[in-house]
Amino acid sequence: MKRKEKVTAYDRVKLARDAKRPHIFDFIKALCSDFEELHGDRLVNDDQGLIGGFATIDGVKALVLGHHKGATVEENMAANFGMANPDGYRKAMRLAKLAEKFHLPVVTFVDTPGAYPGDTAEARGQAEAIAKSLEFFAALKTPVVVVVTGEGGSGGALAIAVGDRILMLENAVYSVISPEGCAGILWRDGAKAPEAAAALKITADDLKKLGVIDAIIPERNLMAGLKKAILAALKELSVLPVEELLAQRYAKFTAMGRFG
């Protein structure tokens, strides 16, 4: 019997980037019985790289936010392949504030190579928008469930990934930098990306062991399993008083990186 080859960290990276993986609207269609998209940050424009709106997941009303890579070339270009501008993160905060006002939970879907690095984004305050989003979600007075579905790249991902429960698909990746970027910095050789991917510990298995994520979602029967995991997390979080919810969220993130 032929021995099954081990799936490497870089294999997971390639799977996470596969254009055929489900995108945000695929998840909305499969998990939600309705969805009303809301637009704009009320400052500049309506960024297509990050979308959001109110939806119902098996009877539970929630705000759904997520990176939008697009399913066609035209959508890819309009959405910068899921790389949001500052306007996208400000839109996310505006909508999450509405969820807090109406006592509704937030569910975010993370799938981005990173925030958009263009000069227009930098001119409109990309770094400030990401930093503000981190601070904002850390203090948001409503439950937040995060799902890393594909690429979870750098601050562009983390900006909507500060939550109470972090779920991750088994073939997703989540990292401070891409393997290619890491290889370029450490070895000045992008061909060493597979070695960098292994060293970065970016797979769901590695991140679960490190305590960065809470659960791994198998991709067989994906939508049914994911819906069940989201609803279980929301049910668990819904009974917590706001003060305890925020205290646990703070403790969760401040504990990351502590070893020994």
The other form holds:
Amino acid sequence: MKRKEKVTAYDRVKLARDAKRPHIFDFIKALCSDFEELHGDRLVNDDQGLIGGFATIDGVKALVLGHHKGATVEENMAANFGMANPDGYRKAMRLAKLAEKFHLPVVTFVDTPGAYPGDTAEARGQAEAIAKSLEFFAALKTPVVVVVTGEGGSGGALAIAVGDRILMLENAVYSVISPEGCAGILWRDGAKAPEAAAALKITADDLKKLGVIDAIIPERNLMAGLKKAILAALKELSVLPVEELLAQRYAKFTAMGRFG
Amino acid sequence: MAWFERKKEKAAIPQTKELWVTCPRCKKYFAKGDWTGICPECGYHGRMKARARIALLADEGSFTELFREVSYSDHLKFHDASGAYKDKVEATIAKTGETESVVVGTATMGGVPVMLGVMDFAFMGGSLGTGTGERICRAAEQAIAERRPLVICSASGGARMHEGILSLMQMAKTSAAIGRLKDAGLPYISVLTDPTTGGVSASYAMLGDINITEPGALIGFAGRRVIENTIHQKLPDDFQTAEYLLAHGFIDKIVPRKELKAFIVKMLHYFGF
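Output the form predicted together with the partner chain next; the form predicted alone has already been displayed.
Next comes the full complex, this chain leading.
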């Protein structure tokens, strides 16, 4: 326990970004007995930075969505390092709508530096795509379990992180802005990122205290523990009538940042 | 001509600061008395205080402010290089007379009862804090209860990082509440004013049944410099302007300020209010 306390917020940022950390397809391989990826937003593109498909987890059928950073340089480039374009969020909504139609729960894996800040992303409506995702997932009539596995980078993360249960890996981080971005603005020095990381309160422990996440998944025996937690959450949620599910989800998010 | 103008810019302008106004968009100079907040040259619509915009939109004497007691929260005890968040936000409150970056309340517009929310960029850059999100959420909920259309005028740099992850969560919270209002068959008219960016454009500002803006307004998700650094290219001047958003299909109409109220009322009439 003592050793754990010495890990700073910025140490966790580095751990969360570590290229050797499991990526979406590692999680899928370890947790799912079957996975069938489905492509495209039916509008303009098939974003590689946010992938999805139907999967079976211990016999439970679900839709899996997740940011994809890529494991090789080629994959990194194709996936834009997990920075999704509007097309990615629109693909996620399309697939989630399909899951809703056939009463399948949704499990999302969040790991992104943020939504892609590019000219093409702006032209295709990055802001609109994220906004629509938030509104959409808040009202999706099927259970949604969210796992923050690495970097929970701002709006680009939140767009697939509105759900009924929010799980977070021990060394994942989740923040309104990157520590470097915050340091650049408020400290006028990007090198003050460690100070910004500490001030922003972005670790799993911090977020648990703030009521933003429901559970922390230890990284020792990660896949076994995570699988158990996802299945337990899905089981709990599967018995709720849809109206109750949506009422609880609405209450969960509207209670955040409500004081006194 | 060219040498003459350059000289004038260097020497004359700083000395006549009190007499001249510069348009933030086209950079042309105007005598202060001639500046109405709208650039006569390029048509850019300058920023407005929340109270001034409420006076512009609400029928005279009809606005009743709600939830003024909901204000900022310093749950992180946030400090940065220039000091404590609490001190900064208290100074802003003292300076602006507002207690959050959005002012909400009931009003009538052309006789139609509405729920009106107007953001104020002068309050911490119009940033979306927990108090802002809570006011908008409550406004949407009360609008549902009273069957009022919702009109929100946004002006914001994005989420308020001093309030950390909970400020990010206000994007989800406000979007959820506005989704419920729309599902209840009520119209939501979003007016994206200069500037509307980041977490506000990526939540309630872009969710209007009708999205409108004013000429020359800056609207976007990521900041221009961030994008230029990402793509290693200079962006065109009109990037992320109201006109660019209209051309790309994200805005229903660019409405000049003097026609704003009439346009909103007309839409509400079409929707049966």
